Amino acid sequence: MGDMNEPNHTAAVADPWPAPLATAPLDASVIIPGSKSLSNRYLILAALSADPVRIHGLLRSRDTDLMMNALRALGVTCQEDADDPTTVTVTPPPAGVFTGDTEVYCGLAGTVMRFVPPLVLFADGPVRFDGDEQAYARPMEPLLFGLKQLGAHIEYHGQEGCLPFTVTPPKRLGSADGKPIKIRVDSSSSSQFVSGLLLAASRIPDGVLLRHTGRTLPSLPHIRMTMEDINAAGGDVTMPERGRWLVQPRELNLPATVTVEPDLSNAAPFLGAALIAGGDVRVPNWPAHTTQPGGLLPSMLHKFGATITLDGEPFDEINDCEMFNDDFSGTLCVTGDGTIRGLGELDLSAAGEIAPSIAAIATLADGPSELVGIGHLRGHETNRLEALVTQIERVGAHAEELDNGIAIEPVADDELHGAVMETYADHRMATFAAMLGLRIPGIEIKDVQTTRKTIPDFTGMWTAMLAQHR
């Protein structure tokens, strides 16, 4: 299912796309577009702010376009700069009241389907939410259960707990006793349920006490990112203990101008290419301190055997981060010699979104790896664990799905072979396949343009990187 008003960034690219083979060690610099996670959080917080906000470095991709269109449907103005589409001025609706009796199209964007429905609490009428057919399988019930506890009414138009649905705002917001409203949700399948509720909670009279009831809590760095962004907008969110958040009622107002960091998770395929092809790959504007889960990437690549520097300083010193100011950013350089060490066991629970890139590197390593703490990836754009195992086996290596992750058993390079790789409408499965194609001849990727979800021109960037070699 598609939206006739949805922007189209697709350029003419072969389908399937022949993934280019690395023929020489790299010597490349790659500029990574802005963070999707930060971009869509800033857009939500700007819509909730009292005054207009100018956002610089906004990622322009399918997910951020879907977010801006969703906000426009709710009465928010998102004005692109005529000379720079990555600069957008967001003007909140009059008196902070969102437009109801409208429809929002979520596509396959988790941040849209989970961050926008809470805004309906402050709308003047019901809002219907729909999306791509594949989005109908993505879990939504914990978020909607949280909205019910805040007084909203939910009407399902298909399977209960999934898209499509309509949210009707409550007649009255706030508690009866003047104390924070207590909400209990199970966010085991996605941290976005917690983030979505936290982003809106500052506007709720008397505040909110949110408790996670599940046994596991994935992607805690994403929740910390949400907290930091809310507090930067004048909110007051604390986590007294793991899985429990207290949000005080506050008027939100982001600074008049904010700048989006590069998307560190989207840097993973490019930096990982240095290990697979050998040579150097540099990414400028890498923050020494960040709330992005992708900030954990250098330590993971180091475990594979890469040499890591930030502005020439060795990784071991970077890891302390005490030598850099909080707002310092520099050029991160990853150097590989073509050999890749097996990881043994690696817990990716804090950064599950980079698991496909880590899996690609592990498939080409000299020993086995187990990537654990990522059982929640079964509920992402596709069942990523099943998809990764299927595609790893497709090229001749061995993999097995575990309860909370995957086990990867590499084989000799001469036992690997080309194949037509499925992407399952999942951008990270497409970049996973491109990484394998650096070393395995004959890799072709179906629907590589699914990468425009977070990288507007992945194929162009990938080809340009490979053109920079020793």
Ligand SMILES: C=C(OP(=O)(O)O)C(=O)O
Second form
Amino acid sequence: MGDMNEPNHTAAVADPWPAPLATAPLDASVIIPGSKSLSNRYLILAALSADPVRIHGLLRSRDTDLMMNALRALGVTCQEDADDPTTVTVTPPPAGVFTGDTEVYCGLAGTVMRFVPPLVLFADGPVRFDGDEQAYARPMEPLLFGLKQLGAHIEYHGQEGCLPFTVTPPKRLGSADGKPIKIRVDSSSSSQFVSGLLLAASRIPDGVLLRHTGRTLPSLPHIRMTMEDINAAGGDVTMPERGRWLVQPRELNLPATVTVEPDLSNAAPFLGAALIAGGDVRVPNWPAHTTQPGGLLPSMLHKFGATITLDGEPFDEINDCEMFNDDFSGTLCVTGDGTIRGLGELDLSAAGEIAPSIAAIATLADGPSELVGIGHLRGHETNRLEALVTQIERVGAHAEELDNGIAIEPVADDELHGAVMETYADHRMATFAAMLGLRIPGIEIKDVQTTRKTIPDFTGMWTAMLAQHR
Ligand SMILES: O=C(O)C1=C[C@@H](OP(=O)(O)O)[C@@H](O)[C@H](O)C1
Ligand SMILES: C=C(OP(=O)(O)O)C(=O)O
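Give me the form predicted in complex with this ligand now, not the form predicted on its own.
The next block holds the full complex; its first chain is the one shown before.
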């Protein structure tokens, strides 16, 4: 898998990579690896648990390997099975005390840079955090402000409020009056600040009352995922009202074995391919009920004009469908006939990470779309709004940045043309370009291996999907 601490990977395929054109309607089944968000939450919660936890179906990619290396630096054991690297046993440090006087490398992983610093509250010394140079531009300050309110000391080694920095644990944790410590954090630039603080809060004596102070709050499903996972580990976290969370002090213990759902956001380029190329794309093990924001995909793809079924049953709103029980997972099938309807306005604030895939489909639609509620994408792996506009214009279609999103104006297919696409070290800009390449001849993608951030073998999976056609 290479050295995940290296900022860039050695490309195992041609660079730029000629994206394959779809020459016939698809008839493909695609196995999607484990969810990045669930994998990294389970790793953190296992590290905070009293007993060892065995995780099945763990995503093995740059972001999860960075997480395991971060935990190892803090004294956690992460042991993969010899015959299956996606099964990993996590053993917490003795007495739950993390090893300090060490360094953690975050790469460009939001989940590592926002979920690991709160663990230092329970460490026996300071921990220095660093990452890719591009990570220095990602928002960090609200999380660190939250840690300061819990008694930690923060020292910045570069620009104030950014990586790299050192977190020193407080001498004493907990409130002076036996009541939950009140902290206030502006999480409008990333839901991960709330998630990171909640994940650690159960271990704080007296608990925590966390209030979000910003006007907008992106990615609420990801915060609900955090809450559900903490509660599954024996925690007690509630959201008495939107933007306020109460975490009671609890010993955490994930079940002895947990299984990770497939990454539904990473399914988006593959399912979207059914609309762009026409035909059927099937994804097995699709959970009918999920906290992943990718659970919203079937209804979005339906709006674009796709026909959706789950285990052969017509889909309306899978999350509301009573015929599937909570644990049901089946094969999701997306069918397209080659036409794509423009969406008009679509609020993606709940699911910002799928915006690049939705933008690719919208670029090939028969009418305009406005993707809104995603101003915070300017602080993702790259400024995704600027990157999407630049790349959409590069192939001959039109797009414009809005205050809180992007407006896309498609053009006729014969006005679209090939180009060498930039990816900006952003996995989702690479998959976005591959989606356009299904219909636009001559698309080449720079540094396509940046997809390893969350998909171990994107080019292999993409090529295999295209080999299955009618
Ligand atoms: O908690 C998580 O696992 C994530 C939360 C979201 O972050 P933002 O709220 O910063 O968009 C999402 O975009 C990211 O890919 C994963
Ligand atoms: C925003 C994303 O990642 P991160 O976890 O690094 O924030 C993403 O995967 O789209």
